[in-house]
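Presented below, as structure tokens, is a lone chain in the form predicted on its own.
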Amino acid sequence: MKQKLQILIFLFLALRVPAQDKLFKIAVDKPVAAIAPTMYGVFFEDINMGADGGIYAELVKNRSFEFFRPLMGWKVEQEPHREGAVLVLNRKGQNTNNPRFLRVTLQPGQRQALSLTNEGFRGMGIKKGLYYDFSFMYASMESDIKIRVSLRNAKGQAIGEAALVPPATGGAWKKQEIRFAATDTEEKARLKISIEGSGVIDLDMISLFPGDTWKGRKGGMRADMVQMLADMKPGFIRFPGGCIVEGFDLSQRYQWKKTIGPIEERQLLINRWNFEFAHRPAPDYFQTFGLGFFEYFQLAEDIGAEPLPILNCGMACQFNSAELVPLDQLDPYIQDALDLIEFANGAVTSTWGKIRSDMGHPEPFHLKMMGVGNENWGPQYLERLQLFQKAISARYPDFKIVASSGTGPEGERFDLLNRGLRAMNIDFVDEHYYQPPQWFFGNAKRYDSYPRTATKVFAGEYAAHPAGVAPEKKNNWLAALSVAAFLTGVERNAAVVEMASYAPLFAHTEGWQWSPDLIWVNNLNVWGTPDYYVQKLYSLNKGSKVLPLTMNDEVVAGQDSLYASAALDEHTGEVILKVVNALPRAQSVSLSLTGLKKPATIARLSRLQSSDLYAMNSAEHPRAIYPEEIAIPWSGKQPSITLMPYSFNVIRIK
């Protein structure tokens, strides 16, 4: 309530600002800075069921029985009941990455019915007519076992099924797979595996994937979620986080080398968001790493984005354990960074380049930068970062390093790091700001006074948190409008800021820990928030050079609650104007474009607008706030445009 009152006071004061002559002057022939192709990107973290249960399309939860509770997500049924018919065994001596498996024993000469049912990630989203790929690893001696697999709707009815008889393997592990079609659509389906006959069979890596994965890759990603990213045409993708990079302690940190190679050999790890929030526990939240570093690089390549991996710097989360690796024991962490560059870029004859090639990608991924540490701070971070910088620069002198400026945009912690990183001539300072909307409105000039030096800014994580008690920081129109206003200042200062990404990215409606997320999903659908469309409009209309834009000889950053930036798209020959009207009434603005070779004749407007600052998109109304595309008349020396109340406007002038 207090924050809502502050916002109302903020908007009331804006209404009391005296009206000025609203003439925007844009010098088309006097660009002031280049806009980096990487300016607007996306930040992926496995939070809110973003990977397992999200973009990684696997439908079976706990497929290899490696969760803390080995049968979590599974229900075993047998008639008649017989002790020992289903056992969880551990082969840690032979396989440390995937030690557990299931042993099913059916006695000969006895009529038995045994089934394993998996609940999926809050159910399984099944689509009528779509094919599904069922597979499993198994080992058996002599046996007479038949397996029936079926999809079951919420009423327990079969909506797709198949059967197979796996031949005996002599005790060796083999893979079986079968494809079958669904006969109905169901958001909360389950997978039932019925085992009949007699004998002993060991089961592991029980898996179900939809047949419509991204680019049709078996065992791949959920296509509709990837498409939302591809539609943004992001300049980069930062991965894999976020707080999971640090881990609660160092034993739970993200280790990229454990996420590559054959899927069945990737070692499962608890997700930090499993237990981080007492008010949003997720005891079934683990990382299977089916989405690993190879897949992240491949995704970046698919959507035309620069890869930006973030690695642990020898520091766990300072809010939790604050565990540190002593400086004299940091070499393995530094070697991980060097090896990652070789994995991404090295020749197929190199150690790690060969592994990439063996995974199906002999060509390099052209990695140019990486982050060292995530939201780490203090002198202990700076001294570790210096060792990384020295080693990486010695071997790869043109490689760029992104460094953390801590957890907030100001204060003693931020100032210490900002000074220290710039003294090191670090390539990018990664700034994070999760703040109320009024902070974003009030900081549109943040970068106007920043030094124009070799050290650039990466606005690595930001989101406006509107009124409400955590975690109900909804992504509403007020939040999106304030971010749109702030980004005019980011774009105006492209000489300072070369990358920016909203956070968090994805959230499942039944598995979230944070709620201001950019894109929401359930088991069948995906939809963008108002902020998604703000980010998309910026990314698709970034231009190539910043143009000076003034009103009454000042940058437009709050006068009459207007916020504006201008850019030139040299490829299309268009001027791109971005304007936010943060008032609850329409405003008219005249434009003066100087330096044109010939008069402009065509203009197109993309507009996001709502009279309700607290409006949101939802599964039922996914386009409640959605861009309008409008052709607008354009004539005269100083044409006028009308800005609707509470609107974000992108005007492309040919």
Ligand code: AHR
The other form holds:
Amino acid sequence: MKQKLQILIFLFLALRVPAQDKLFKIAVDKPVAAIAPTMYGVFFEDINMGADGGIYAELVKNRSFEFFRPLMGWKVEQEPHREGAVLVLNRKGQNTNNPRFLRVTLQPGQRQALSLTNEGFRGMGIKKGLYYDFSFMYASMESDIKIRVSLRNAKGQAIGEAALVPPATGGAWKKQEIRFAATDTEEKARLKISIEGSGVIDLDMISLFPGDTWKGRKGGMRADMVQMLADMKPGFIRFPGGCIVEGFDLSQRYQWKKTIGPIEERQLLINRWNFEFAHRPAPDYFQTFGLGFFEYFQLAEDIGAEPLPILNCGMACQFNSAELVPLDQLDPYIQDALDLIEFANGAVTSTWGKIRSDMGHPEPFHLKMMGVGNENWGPQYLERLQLFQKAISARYPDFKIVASSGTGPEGERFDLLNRGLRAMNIDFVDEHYYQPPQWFFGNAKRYDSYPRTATKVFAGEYAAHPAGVAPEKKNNWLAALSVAAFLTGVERNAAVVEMASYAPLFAHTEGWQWSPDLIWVNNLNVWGTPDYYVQKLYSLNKGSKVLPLTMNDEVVAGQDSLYASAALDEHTGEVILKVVNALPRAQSVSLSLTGLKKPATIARLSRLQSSDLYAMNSAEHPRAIYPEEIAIPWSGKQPSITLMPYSFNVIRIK
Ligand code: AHR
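If the structure you just shared is the form predicted on its own, then what does the corresponding form predicted together with this ligand look like?
Then the entire complex follows, led off by the chain already shown.
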């Protein structure tokens, strides 16, 4: 209802605009600022089952029995039931990172069987004909045990199976693996492990990965999800968040050093989104860190994005426990930051560079910047940040620091930090805005009046949240169109804003906590929202220089519900015009390009459009809103183009 009213008011205001010719003037020979190659990036956080159950392709949930409830996700079946046949053992004294394992005992002399079935993350997405890599760690003295593994569809029928006989290990932990093919496609499969014979076997790290991970890496990422990112050609990737960096309290903060090295040694941590929202509880949401900092750097490299890690600044989430590290005890946090730079860039002979090299990447990752703090605020934040800044710039003078401006784009908290950070000459102020679409339309001039100083803006998290029944705020066309309009102002002010990323990035239809999100997935499919296509169009058409664009001598930021910016792509010799028509009817615009060396010849239009502001993409209709590519005639001195109702248009002019 509220949303309908919002749209009616919007329509009423918009329709009062008289139809008339508009002339956009673009001075091609008078670029005003460079557009940073990093301009449009992505924000990754393990929220909404983004990592575990999402891009990290592991299909087994609770593979090492470290969840709060050690058998969560598992079903043990045996006939007849025998007490103590399956035990959860804890070897904390020997192994603090991965203390629990399962001991299965089949009585000697009796041929017995029991099974362990894993439900996956809301089931397992299995594809017909694809190979799956099943593996586990085990230890056994003498045993006569056979393991049969099978994938089961929703009806319980086998859709792929394999068997193996793990030789006794004399008590040492070893790994066994086997690859087998699936015979059918199933969105909600389960993995059944039948253990037969007699003897004792200890099990841990029970794992199943699809054979088609990104770049075919074993234990890697879901290729379809990574491809969506690669297709955007993002300028940077921010990771690992988000609030996840801060933690409910400091013991639950994200610590990058605990996310590298052999996966069986990466200590599991509860995911803060497990319990953050009472209305979206996720008791099975934990971080296994199979996707850890090494993998993040590798991902950044794969997709050609600058890595942008965000580290804890010595403060836990101020909405939760708000714990602080006393200033005189901040050193280990600062050391983590310095060590991360060495891990990413250091020589293979350095302590942390060697660890990177041992993990298979002797070349540096060329880390140039890092965020200190996520949504932290107050004088306590500034005090801590100053200590980080001093230590980092003393060791790495050219290294850039990104700092938080709090949780919102205005108000006392924002003003205090914005002033304070600029006084510190911080490199990037990280601004966050989750606001209604009207805010985005109304703020297309936000950066026009920002100071042109060395301190730049990182629009680090933003999304238009249309009114709706919380928490189901939808990624509809109105939201995406408003962000497209706002981004014309970001692009026009590329002298101020050097990075921007929509947030959050991924959401699983059955595992989300926060919406809207850029990309949605289920166990088998992935699809972009209208917001995704807006971001992608901006990123693929960013150009290298901002060109002045005016209508009646003013920037185009809402007059006649039009929003526009122009850029020059020096690599291709094209002028790139981006225009949003936020009216429910078509409008015509004439273009006057001055300062051309040769007359413009051809133009190509990429258009996102829908007359329905509520339209969305979905698993069934993933391309309900999708860019159309159109060649447009280009002749005369002031050619006219037609902008469809409610459309975002990117026009490349040769
Ligand atoms: O993007 C979701 C959350 O929004 C992030 O974790 C946090 O930084 C912000 O409040």
